[in-house]
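Okay, so here's just one chain, in structure tokens, the form predicted on its own.
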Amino acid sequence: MMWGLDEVVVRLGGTTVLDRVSLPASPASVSVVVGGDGAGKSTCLRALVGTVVPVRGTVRRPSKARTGYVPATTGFYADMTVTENIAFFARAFGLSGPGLDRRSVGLVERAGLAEARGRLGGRLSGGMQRKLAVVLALLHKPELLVLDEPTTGVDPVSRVELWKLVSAAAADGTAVVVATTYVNEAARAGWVTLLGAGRVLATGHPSDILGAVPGSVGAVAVAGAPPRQPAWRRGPAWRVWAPDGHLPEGAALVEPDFEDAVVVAELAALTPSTGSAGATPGPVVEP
């Protein structure tokens, strides 16, 4: 079954945040929603699991009861153990025998927790915390599984063991999705939907999305103001778009990656028109 949103809108306060947003997710795959601050992932990603009601579109979801969802506040009792927590949510679904301690025990060590069993939740790091948030929402096998942000703020070590745990539930069967601020995250998923302002900016596999790419891109060594077209830093060069394919004077042609692709799709909705090179300084992307 195919899970999922299709030309959703949500109105929040007389608002619009999210406008005729689609997203697929598909069993056995992990879909990844990508966008900066107030992009409306969080909202996409309610309306998924029904705690927002959209006014327009449908939402193709399962029971709540076959559903793991994390808010980017993580959901774990702070004054439970880690062990005392898996027991609650374990109750929670109606979950007991051997299969429930193998299935436990696979996941605290998969999450790299298995020697802060006896630690209060609130006494774990922040890594760890989103690790036990997304290991209760796996305990009863969901069918769809929903991630907000599961990786912000967290240690390098904590991303590698999440991205673990992501990719071990889309290899059972579960149908992931996940929202992150990390363009690098988005290029390892099947599916990639880059949302703005509450639009859909680009959507797809990743190499549907930077084979899509419009004009050229070319680098131009960082000196003095940025160029007088859309730009962005990637380290000690600018990066430069030409919508036309007309690179202005002194840009080396590149062959644009995942990154370059998403900011080209972000830059290509704040550019009201192509013009030609070098008239009207363009938007200026500095991550």
Contents of the next structure:
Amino acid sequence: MMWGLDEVVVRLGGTTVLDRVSLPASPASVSVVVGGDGAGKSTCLRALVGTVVPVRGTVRRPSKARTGYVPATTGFYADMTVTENIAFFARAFGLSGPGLDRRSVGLVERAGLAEARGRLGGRLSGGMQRKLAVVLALLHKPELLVLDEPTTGVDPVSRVELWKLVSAAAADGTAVVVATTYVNEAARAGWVTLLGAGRVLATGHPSDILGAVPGSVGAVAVAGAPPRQPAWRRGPAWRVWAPDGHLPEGAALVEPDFEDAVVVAELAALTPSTGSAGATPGPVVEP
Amino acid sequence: MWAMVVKELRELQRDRRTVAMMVLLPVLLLVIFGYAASFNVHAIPTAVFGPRAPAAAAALHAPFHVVEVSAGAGEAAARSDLRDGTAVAAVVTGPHGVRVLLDGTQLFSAQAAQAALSRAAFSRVPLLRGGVQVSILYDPGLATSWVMVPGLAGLILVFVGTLVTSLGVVRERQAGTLEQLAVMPLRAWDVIAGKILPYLLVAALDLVVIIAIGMGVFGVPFVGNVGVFVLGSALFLLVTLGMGILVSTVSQNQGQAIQLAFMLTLPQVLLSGLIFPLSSMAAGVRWISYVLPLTYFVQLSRGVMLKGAPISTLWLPLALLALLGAAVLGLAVARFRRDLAPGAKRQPALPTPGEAAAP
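Compare with the form predicted on its own: the form predicted in complex with the partner chain:
Every component of the complex follows; first up is the chain already shown.
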């Protein structure tokens, strides 16, 4: 069964925060919603789990008993221990018996939380809190797992451990939807939805988004004034984007990677007429 | 410095609830202490019975305010009126003198009546010169603790029910766990009942402890029916817990919840009759007392504990508490459900195994 959103419109306080957004979530795959702050990622996920009601469009989701959700906050009880939180979530989902014990022990060990069972949730490190939140969301083997920026503010090692948990869930057949601001995390997804100001800027497999980059992308050494074209920093050089394909003098044509593709998609949304972008200083993105 | 002043004013301007509290609270306190907070009793509801009742009633002057005159009835009717709260003083005339019964649970009224009687205003009436025997019922020593403990029990329940409950729910919202609860396979009613029940138990335990201490340490009697007291307390608790949930649904953080709960608790302390007698309040302010649940709990608890009033005489406060409970708890639950299941009514019945919601 394919879960997800179809042409969903969400209005909050008179403002359209999602405008005809579609988001697929297939079993055994990871679908990533990527975008900047205020792009509508969290609203998208909330519409998917049902805490926000769209005014138009269709939401397809499993029953609550088969949905796992990690909100942007941790979603567990800071003044309860890891074990107590697991017990509460298990009761809420009607889980019990040796099967639950095996699953919770396995998840806790894979998340590296075995030594922290007796610690209060609020006393765990940021990375451990995010991992606990994912463990709790996975406890009942959900068909749909929805994670709102699970790796934001988490150290690189914990991010890897978190993604192992997520990947293992997808490998077990769970449809996973992850919102993130990290473009490199989106690059490994089976499907990417790039949001900007509540609208879909690009969607598809990362290779499809990469293949659809309009114009040309070039590299300019960091020296002197920033380029007049739409530009962004990548390590020691500027990247410039020429919507019409004509790179400025001194810019070397490069093969864009997924991060470039995402930036170009956002720049394209900001540039009303791609033909005139080279005439005036373009928007500059500092990743 | 100006930067700080401007910043503070901007923040204050956006925190409308604090501004409202800063402006409304002094006005509220002024009104309460100006019109309501008075220990001076100007009118004591008085019933007059016995063969010489009409003459005695004609002889009574302020602060006695005659509400009933019956030449055919005697002391039994007088006691009944005092127990039911119809009168605070009852004058029973007989062939050998006059007996005055006072309701000791109305501390200040009873004291005022005693003072008025001792001024011998009565003795000027020839019919009554034979002497006046004064009896104070329910709180013969006019001990403050006897009338305060039953009411204080209610105040503690307001504190636990409204403030602590609202904080408990707001904490869920602030921590983001309310959003998690909303997506769990829990019925909204299960979440609400699950949130309320622990506080109900703690509040009930508090009530038992307060009453036990009142009886053990201060010697407060409990002469009435425990079942009636339990029923009244349960209804009152439902109102206060409903108020707690209601406060939480309109508060984004614990600070806001405390402010609002305080604004709901303070009038109850001052206007419920717990401290200041209702009869001393200006009529324009007294109507506020009649929408406050503590007003009815104070009547109930004093009625049951001190007077031994049966359920038949306490049906009005019980019914009003039930009405308030249904209204407040109903509104609170409706608002809380909306937080937990937004737009639930707008979505069609969802098929199994998946849900497809198309507005």
